[in-house]
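Consider the single chain below, provided in structure tokens and representing the form predicted alone.
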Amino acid sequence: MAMHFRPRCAMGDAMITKIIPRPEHAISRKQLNRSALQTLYRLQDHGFTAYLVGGCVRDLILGRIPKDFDICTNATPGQIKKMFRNCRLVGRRFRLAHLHFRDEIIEVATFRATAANDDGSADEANRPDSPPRHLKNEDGMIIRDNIFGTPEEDALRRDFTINALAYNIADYSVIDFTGGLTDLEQRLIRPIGDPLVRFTEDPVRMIRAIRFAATLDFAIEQETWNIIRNQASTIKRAAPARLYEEILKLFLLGSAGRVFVLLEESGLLKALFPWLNRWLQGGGGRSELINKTLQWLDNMVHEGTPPSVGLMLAALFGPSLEDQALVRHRAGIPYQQALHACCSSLYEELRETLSFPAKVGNQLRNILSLQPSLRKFPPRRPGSLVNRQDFAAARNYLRIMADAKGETLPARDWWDAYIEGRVIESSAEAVPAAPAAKRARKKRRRRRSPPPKISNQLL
């Protein structure tokens, strides 16, 4: 992927805010979510500033359909709750207002301040109900950033310039605090401020840079890319639960193939998944194989049938687990026992970085455990296999691996025919196995009744 570089503004440098009036941008109120629009208008009617912010503004400018509509305002959480009966306040580090509509939730946040200065100082909140000030730990990571601020401060604390745009409902203008519109035009991922400081404050931003580059088909700025490669190992400092959520976004949004390439090139794959990285070092087209399995998942997303988390993990780790299980099996360990041992080793390693739920781990194990039975042709007792847990995902994995390896797998076609109730006549191999002929019931021989006893009186 081509990388670009251009000078940046540091967090402390003067930023020139640009206001793009309605005639000069493409965002229309008709594109906005109805619930979000009602929320914006109510906040404005009560005298508050209200902006659409973040990814939804970015996507609207790019002509994409936003997944969420996030709102920022100068109203405090308590004031928001008084305005909306459907409001629920959530969060510990920073109180957020969730407005519950019939089919969705609109998130409303109060403008927040930027991160603390290098000396750890920060301006005091300018409201009496402001929560405690933010704080960095000894490594420079932000562990609390819950202080109210201005719209400009809120924009500067965001991760990338393209996510710091705002749509002002008061005059329908777009506000660009950090040069995000220029970066959208150049299709460039660029952090706000010094990338080393920003990635030190929050290592998860490195993963988000990869995700935005992959999903938007943007380039990562050269300086930023170099720092990601140098700082990749620090990703382990992030909270495991948060990393798990980010990993799901990486691989389940339809760009997993491109994500995998960027993770491998940046060094983040090695930091996140040491098991997989060791296996990939064996060469022999292994990286290409994983890329193909992930592209299969991307096709499922684009076709409207997104894969389960278990199937995603199988596409990512399945080939390496099956290879390692086969090595142990050749050493004399039963295959299923070897496979379960390999899965346990993977889980132990992943727990050091990610908090995968046990349920997801069991799905991965079930998918791989079913493969020997599904590959048999013709299969034995197919009806009982269909009723096994995670059978549908296991059959999808069978298809994924057959396509990725370019295999002609009769069992795959057989299962397709069996599930769809079709009869394939073109090939004897592809014809569903005929049911076993019923054994003829053996006729019982009629027992002859014994001859009648002759009474002695008749003799």
Contents of the next structure:
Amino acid sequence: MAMHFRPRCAMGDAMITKIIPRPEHAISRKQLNRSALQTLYRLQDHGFTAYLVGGCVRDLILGRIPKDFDICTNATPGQIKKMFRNCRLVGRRFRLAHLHFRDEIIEVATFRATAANDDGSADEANRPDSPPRHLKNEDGMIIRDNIFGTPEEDALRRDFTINALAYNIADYSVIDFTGGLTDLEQRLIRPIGDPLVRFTEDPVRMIRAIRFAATLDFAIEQETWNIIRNQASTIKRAAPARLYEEILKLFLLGSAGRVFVLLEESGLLKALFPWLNRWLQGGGGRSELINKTLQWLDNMVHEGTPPSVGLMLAALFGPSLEDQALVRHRAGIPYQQALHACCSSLYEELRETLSFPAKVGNQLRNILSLQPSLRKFPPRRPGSLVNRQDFAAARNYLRIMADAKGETLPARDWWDAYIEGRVIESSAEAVPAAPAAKRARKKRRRRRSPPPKISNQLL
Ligand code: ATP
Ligand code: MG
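Alternate state requested, the form predicted together with adenosine-5'-triphosphate (shown: the form predicted alone):
Then the entire complex follows, led off by the chain already shown.
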């Protein structure tokens, strides 16, 4: 990690807010989508402040296409509801407005207060009748943070400086409350305020730091990086459901290879996935292998055929599970039974920190269970194999592993040709030139069941 020094602006210090007028920044209204623009203007026409906020401003400045557009305003949820017929209010703790457009939902939130004080007492002093603005438990984790605030307070409660920029529809300026523009220029991930306090408040932010560093190809500021390395084990305190969501984003956004390296170096991998970490300790190129399997996933994302969660888990945990299953098999347990037992042990361990759906666990198990049959050459009863649940993902796993290990697998080529042939056949475009192995099987097997319906979907 590169070393970077710049005075840190502690939360609560007087911040020097910078306003960058339209001619001095690159965001143009042409980059915004119609629904977002329409929402911003409607709020403004009703006399409210309306900003684009968060990740979309960061992405627009970087010239990237934002995944979604988030809007913040000083209108209350009730006022927003009156202004928009397509509005539904969601969230029990903090009400947010979801505006339903034909093909997307725009989220509009009322500016929220910062969690800058240690115990909320200052806020209570200011507003004797109101409850404290935020509450932290004895570990310093925020357990409540749900009160309206000013635009600046809203920026200060965000995670990183680059995620706290705002675009003001009133004059098309960019507002930088926390030094985010300098960090964008220097390609730095830097928490707002004291990193130790911010990671203690919400340990998920450590994972988010890694996600942004990997996806944007930014460095994590040195002090922040040191704190993540010291605090990695506290990630287990995060809410399992949120952790699961963030982990999906880590591995499914096209930078899983880089994410893996950072997770390993930071110690977060050990804290999150002890099973995998133990296996990686065995060395012999295991880390490099996982890195390659994850890069395969990244290529799928970049090619527009994103992997399923089951395949993602298989790329991450498959090699360790198969290795362990083989060890048990050599000790006399039937392979499939050994594999299922290994999967169960892994799931038990994962459930201590993550809440992941049983369906996803089944997918991973199915993908791995199919491997011995898929690796057989020539294959037996391919017609029935393609109908097995998660066949498409299992075949992808076969390809991933063959490439990652540099194996020449006749079965892999056979399946590629078989699937390609079947797809052409089923669309009646041409009669495929069946591979040699398939022709041989066709001759031997006189009575064939009708061709199964299969899709060429990569998932
Ligand atoms: P992406 O483009 O990947 O969606 P994003 O920056 O929009 O990235 P989100 O998870 O969609 O990330 O969150 C939206 C915004 O909410 C962030 O930009 C950040 O300002 C704020 N935010 C999200 N999670 C946290 C958190 N744990 N702590 C503080 N602020 C957060
Ligand atoms: Mg977002």
